[in-house]
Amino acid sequence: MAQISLSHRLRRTPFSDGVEAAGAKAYTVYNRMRLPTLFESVEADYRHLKSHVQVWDVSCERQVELRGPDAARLMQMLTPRDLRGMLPGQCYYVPIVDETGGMLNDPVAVKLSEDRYWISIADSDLLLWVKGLANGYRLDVLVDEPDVSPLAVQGPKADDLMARLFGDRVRDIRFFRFDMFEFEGRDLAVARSGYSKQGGFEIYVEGGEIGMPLWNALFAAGEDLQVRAGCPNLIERIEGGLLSYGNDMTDDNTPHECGLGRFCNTHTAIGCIGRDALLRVAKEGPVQQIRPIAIEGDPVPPCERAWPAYVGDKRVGQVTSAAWSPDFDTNVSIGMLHLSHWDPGTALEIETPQGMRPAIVRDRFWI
């Protein structure tokens, strides 16, 4: 089987050792950088996921920071989601859209100060678009990418798990909000956030030196929690509904064809670039939107490009993930839909490399 030719373009992280000889099999190119998508296999990474605790590798997650009198107006600008009233503390879902209103990032800001953001990003060039935006407008802001890398402990045991490691206190925080914790002389923001719905923490990691440390530690705390290195699982984040910039949307689509509308106040929301689109979107109303699709028959295989949907001879939309659900007993899946056939019970034929099958839309998403 062919493989990836590694050089230094793709970066190794702060945790790659530990990835390693936790025993990763597979990978995935993002921002640059090596994520691990399987350990002993989907399903199996899924059922401990949902049981126990893991600790993912995900300093994939690039930040970009904000710093300066101006970055609370150049955060304002990236999205139609009004910051006005976020905190310090804080972290806001901001869909980040261009001047026609289409969708350049869907990340989660973390507001450090009133001058001073981190950008935590999902595949893509954000940082390029951000500089462009600063210099363009000559705004007295500083954008960078800063020596952060992303940690994540997720599942039901995970407030156990952080608690031997940074105190009860760490219980105490609400979902997405921060703190800081010490470790090694180091404090580090801790946010009740990750990208599953198990439940758990990211935890930014400032300067990689310390990376490794922290890895051991989470590991020397957890045994008897039956702690495991893990990564962001495919079926659960399609049963919880959880979108992959760059599969299930792109900057062809906008927030509210990805059905991240009430994370839009375009009205309010002055300074956005793609506000006057986004108004007329929002007048209009989209003719397209991300449904959950519950497909028929036995497990689908990976979804590499986008399914054709169905209804007759009539092409409706597409399916962009999909896959086995153990739990649920079907195959799971994300696709956007045409207005006409996006209707909860409309039935639907999905064109899969193993052929057509019988789908379902449903009124919402497994978890």
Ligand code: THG
Second form
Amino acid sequence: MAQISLSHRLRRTPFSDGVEAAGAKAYTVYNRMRLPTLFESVEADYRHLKSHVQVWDVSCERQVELRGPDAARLMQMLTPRDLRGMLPGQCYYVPIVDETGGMLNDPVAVKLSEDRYWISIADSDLLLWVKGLANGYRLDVLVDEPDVSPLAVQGPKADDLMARLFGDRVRDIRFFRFDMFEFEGRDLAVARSGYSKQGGFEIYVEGGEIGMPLWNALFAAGEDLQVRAGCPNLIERIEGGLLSYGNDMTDDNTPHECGLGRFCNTHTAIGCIGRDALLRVAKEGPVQQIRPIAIEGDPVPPCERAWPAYVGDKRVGQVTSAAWSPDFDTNVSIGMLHLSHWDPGTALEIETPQGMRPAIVRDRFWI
Ligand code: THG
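If the one shown is the form predicted on its own, what is the structure of the form predicted together with (6S)-5,6,7,8-tetrahydrofolate?
In what comes next, the whole complex appears, and the chain from above leads the way.
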């Protein structure tokens, strides 16, 4: 295929100089910002991520900041997850839904204080929806996109690398919690989270100027740990069942269809914009849902468009993410299947660009 042309509109990040020097071979565009997708090869990057430690420029996970007396009220309007128990220092994975109960985004919410949140967004223009609500409801809250760029440190040696830079206290951060750590005189939020199942941290880098100094300090500290530049890895995230907004789900899907029902408390999330719509559809239950699907045969090509799933002549769903897994010796994939055909063990045929492939619905992801 031809290349995608670069321009100022496809925003650089505070770490772009480091990413380029490290030899990124391909990028995608996410929230109008560059996100590297490949360094050595998807398989080599995968093996390294599962064995060592990587530093990821995930600046494209932009923050929507809510600040002011109505910040908590606005935050609860956005999501069917009950936020009453959320404390400063916690991160919550939160489905964001519109008035029909359709998914607008699946971000990580970060509670900085009682009147201040960051919403660390997936790839959709959530800022516009949130500003619209804040203004339409005349809420006393500031909504903007601050100069904050997440840098992820992921992999089995992430604790060791981070401890060298920030001290042993980073080891005490619990999953989906954050604490403040100093770097070059700045206080940065460091959370135990990230878009992989290998463990690790996300540093919310506030102030683009310290981006490259921090990047360089991580690589200097981790030479003997074989630290490398990396990025969210397609194979690893499918194995782990981490969903990708825009690929695996859109605003046509409810959180329940996405398998995110465990992050919804629709009955008690009073104030959520999509609450009534979700209560209506919850009565019936979803008629389609995300499922892990193993696709047999040789490695499949990248899933650039949804691949229809069939049982006989009947279309029963679609596959939206797929990759060859060296560790599981099969093609791992994520699909959306109709309830008549979503049971584990169901045999399907997937229409790939290389023809029909037999496939089997699994009972869980590959973790
Ligand atoms: N970190 C931060 N921001 C993000 C992402 C991230 N924004 C974009 C994108 N990723 C949002 N999507 C997800 C998807 C999955 C998870 C986080 C963000 C995730 N899920 C855990 C899981 O499924 O195992 C569990 C979450 C939980 O138990 O609460 O981590 O990665 N800052």
